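This document starts with one chain, in the form predicted alone, laid out as structure tokens.
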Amino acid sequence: MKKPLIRLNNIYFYYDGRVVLKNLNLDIHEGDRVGLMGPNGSGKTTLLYIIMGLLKPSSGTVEIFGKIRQKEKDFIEVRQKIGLLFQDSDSQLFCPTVKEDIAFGPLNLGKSKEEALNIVKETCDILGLKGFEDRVTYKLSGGEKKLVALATVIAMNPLCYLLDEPSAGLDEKTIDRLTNYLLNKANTYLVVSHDKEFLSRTTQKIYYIQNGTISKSVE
């Protein structure tokens, strides 16, 4: 079987003297889609952001294309290969425009000015964002800001997509766009969601992670 293209191997993780994540392993493979619950505070997104080297494991090794990343350097490569929705938006977004901020990524891979319109006016149209390009950003609703930050994300042609919480606060007709996009453009990814009707639509397997531990599959 080829390496997984991320491994988490005994990660233990502490925030202010509390264990946060606990011996835990987690290995995601090419074409897996794979859910993940528990409750609030559990490390769900710790989890993704150590993933990504925006935290740092207090112990245990990351190893992401079957590379061990530690130091600062060894995770530009993850961030330009596997896409992170952030749970709040505001996290995400950061140019005056909804066409900036979906062309950002895009022209930072190296993609000409023309090529980065492409993909926005690509990606508008996969989430109902037609019309959008010129908005400002800041003065949009909550449910899409949301759509902009995964636009943003799917933008990226990312390798693999962690996606925390990425249903909520969109209607039904939006999530049922997402679902398909994830069901038929989407390879791999791992998704974060409380929303247990859109895992069981959208991924392959559910985990569930309490006491720091990825610890059962949710059947």
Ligand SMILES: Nc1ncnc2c1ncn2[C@@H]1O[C@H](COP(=O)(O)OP(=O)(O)OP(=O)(O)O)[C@@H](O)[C@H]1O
Second form
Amino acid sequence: MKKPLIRLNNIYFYYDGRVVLKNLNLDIHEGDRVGLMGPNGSGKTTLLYIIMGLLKPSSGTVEIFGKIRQKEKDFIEVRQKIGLLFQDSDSQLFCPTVKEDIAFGPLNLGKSKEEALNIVKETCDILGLKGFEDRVTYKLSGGEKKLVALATVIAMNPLCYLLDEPSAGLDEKTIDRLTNYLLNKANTYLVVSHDKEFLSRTTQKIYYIQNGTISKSVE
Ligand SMILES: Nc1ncnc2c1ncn2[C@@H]1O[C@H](COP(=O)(O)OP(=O)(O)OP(=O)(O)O)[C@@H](O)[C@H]1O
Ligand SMILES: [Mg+2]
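Please give the other form, namely the form predicted in complex with the ligand, since only the form predicted alone has been shown so far.
In what comes next, the whole complex appears, and the chain from above leads the way.
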């Protein structure tokens, strides 16, 4: 079997001396569509931050694309190829306008201004954000911000998506649009959600995190 895209091996993580993750193991292979459920405060967001190198585990290894990642520079490639949707959209959006926020990733990956603007248009079309390009990001509604945050991730065309509560606050029609995108255009993803129906529509298996560890598959 091919090496996993993401392998967490025996991860421990503490906040202020309190254990959040303990002996946590996780493999995500190319083509995997995985859901992750668990109570509030069980460490789901922490787990995603560890994969992206935004938090460092106290012990255990983070192996991405077959390489152990430890130092800040090890995560440059990870952040280019794995797209994280933050649970809180305000953590994702930092440009004055929607267009600039969505174009930021592609420009950073070396796309021309014209290519980036095409990507902005395509991404807005996919998510029903037509006409939002010049809107001021901080004045958007919560659901609109979530959609723009999703657009910034999709615009990067990542190898793997890590989505933290992507359906939270979205209306039914928009959730359908997101579901179709994931099923038809996204190959590999890990979706954190409390929405079991959304997970059963979009994923092949659902893991459960409790007491710091991924204990079982729900389905
Ligand atoms: N910066 C921080 N400093 C101290 N403790 C923190 C910090 N961030 C998170 N925690 C704690 O770590 C634990 C795990 O938090 P985390 O955000 O990973 O949970 P979660 O499973 O994503 O929860 P939710 O379903 O509410 O999003 C919680 O007990 C939380 O209070
Ligand atoms: Mg969380």
